[in-house]
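Below sits a lone chain in structure tokens, taken as the form predicted alone.
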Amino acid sequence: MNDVIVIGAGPAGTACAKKLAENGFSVKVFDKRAEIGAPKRCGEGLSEASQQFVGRIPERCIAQKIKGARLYAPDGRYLDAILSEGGFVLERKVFDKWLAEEAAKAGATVQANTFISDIEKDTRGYFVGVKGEFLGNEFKEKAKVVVCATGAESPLRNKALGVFSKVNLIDSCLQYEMTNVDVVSDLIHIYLSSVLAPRGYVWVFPKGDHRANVGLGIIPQEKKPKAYLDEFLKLHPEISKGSILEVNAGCVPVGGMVKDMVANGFVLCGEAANHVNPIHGGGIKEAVMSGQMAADVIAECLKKNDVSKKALSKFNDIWWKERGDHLKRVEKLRETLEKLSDGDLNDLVDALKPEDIIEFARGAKLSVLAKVLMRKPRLVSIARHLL
């Protein structure tokens, strides 16, 4: 029997398995996907800070390195906003891989073109093991604790747990790779807008001489993505002009962070329990932070023999101490946003600073947002839901 079975070989799912084998436990990594980090569901950003968890970046995983944020406002007015860290846009393919490699060498067995069907349990109702398949042969494997790192569009969590995505705390994104585009390269573009993206944003992040990823992630209507992507792609013919690549879609969840994320034998963690920063989307930080928090908890347990869901409901107190309720001041950032016209936001950028864009990121100075809004008697009520 193994120790640990972890369901996902993305950063929250790779990050745990990680943590545990060096710490001397038997673990397996099932992935569902024929090749680990294909196809990508990012926009690919990562501050270079995020390498205190993540671990040095191999140069090889880095596609451009990146200064700050170019913020811009419906009508064109922009802010940057320079990290005094910097940070890249990524290779995912490369560096999900990367991040699996570096599991496998701390003694975890990684697999890939994994179907994992269903999780099993015992008469105790203790999650015990998991039941799959791979190419074509059907097995079953079992373990003591099994960790769900899916993502956010598995149905196996809302098996394990009743948890799943509210359509209206998801975004629905549509990304194009494309090549032979003019941007300014070592910025990151983001555009608000209302129209244009609806509670959502578009990006442009650049991924060396003349490449980018260009997309958006809005609220899921009737319109599709598509079309607000070839409305944007009109009015940047810098952009429009040049060759798509590759195509990515998918969904990102923006809010609604599992309370309770355990049971007996059985821990969630990643995007699967939505540990996503709701104003911006970015998962890889928190997928790793969540993991490797996952992984302590689990290794406390396993050593103590009580995988119960009391004693794994560690993991709960910590990352809502560590993360949880920061990111819910984010997410209140965001739920503040989408209520603000394209008027507002244009009359944003002349009453903050770039410095107060990258806190406002960071879940930090709500307060000096609020006040900008309530110069505006209809903004007040919206303001003091920052407050």
Second form
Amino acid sequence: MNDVIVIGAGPAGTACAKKLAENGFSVKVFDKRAEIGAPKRCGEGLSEASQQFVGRIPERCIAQKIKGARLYAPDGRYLDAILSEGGFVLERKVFDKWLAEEAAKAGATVQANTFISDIEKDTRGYFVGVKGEFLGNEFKEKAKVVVCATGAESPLRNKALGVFSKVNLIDSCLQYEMTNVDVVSDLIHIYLSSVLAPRGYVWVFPKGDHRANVGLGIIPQEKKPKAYLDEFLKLHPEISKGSILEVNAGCVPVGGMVKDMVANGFVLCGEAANHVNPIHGGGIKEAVMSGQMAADVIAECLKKNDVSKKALSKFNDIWWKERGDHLKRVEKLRETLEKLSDGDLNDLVDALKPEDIIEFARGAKLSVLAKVLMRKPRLVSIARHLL
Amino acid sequence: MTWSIENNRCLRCGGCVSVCPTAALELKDNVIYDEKLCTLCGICEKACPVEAIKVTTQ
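And the form predicted together with the partner chain, for comparison with the form predicted alone?
Complete assembly follows, chain above in first position.
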């Protein structure tokens, strides 16, 4: 019998498996994809500071090094925020495999192309294993703890804990990976507009040699992301002149972090628990942190031979203290920003100073946004609302 | 009342699965639909980034 089975070899699952394996536990990681990391569902941006949690990222995983962000107002004016530490646009197909290799080197067993259809419970109400399928052969495997790190796209989180994403708490996204695109290559480009991308934004993340991820996320509605992306491209010949190498879609959680992520012998972590930054939709760092915190608690519980819901609920306490309260504030910030019209957004970008963005990136404090809004008469009432 | 998917439009992103309140959808090679669990609420149609899903109520 395994100590732990992890479902999903994304950043959360592999971070969790690696840490458990390093602590001497037997861990198996199953991923349904034939190739770990593919297809990508991601803009692939990551801050350099994230390496504190992810580890030192090998060059082969990095498509482009980034100095900062160029933030465009709806009227086309922009502001460059150069970060002291910068970031990367990754090659997720290489990056995710590297993470899986790290878990395997630490002693975990990773198996791709393995579809988990169900999580099994015993008569005491403990989750005790999984039912799956590998290359046409059905199998069952047991473990003391099952970790669900499937991302939001699996019904297993719903079957186990009744968790699903509320439709107004996801952004519906479409992205083209393009080549022959002309943008400044060492900045990520963020276009704000309540008309071009309601609630969300358009992103252009350069991947080197005139390649870029060009995508957008919007609040789900009748008009679909493709119609919005087409409109954006029409306005930007320097991008639309390029060719489409890859089409990616997805729904990213932008809120609704799950309160209770554990059951007897069961832990939910990463995007499956909606652990995503609600303002920019970035999930890699949150997934890794979430997976590592889950691993710490599971290790402690296994050592004490108690994997009850009560014992595992320490993960709830730790995650909410370390990440949840912060992400909740970020969610509040997003709720404020999504109320802004294009006129307001023009004023906002005009009032922003590069150091404000850096301060946001650090702490996402509502007071920082309020300070910026106060600089513009028409935004003062929104600022007051925040304080 | 029916639920249907156009597999040649679907990008297999699983967005529909993430919002389904009754776990009636699952993403394998294609989206798998469980008629017994579906309440035809239409939330999946709303979330779908590419108009692959149609829920019709007559």
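For clarity, a rigid core is taken as the largest C-alpha set superposing within 1.5 Å between two forms. Predicted model only: the values in this text are computed from it and were never measured. Numbering follows the first chain given and starts at 1.
Core-superposed comparison between these two forms: the C-alpha position of residue 373 differs by no less than 2 Å.
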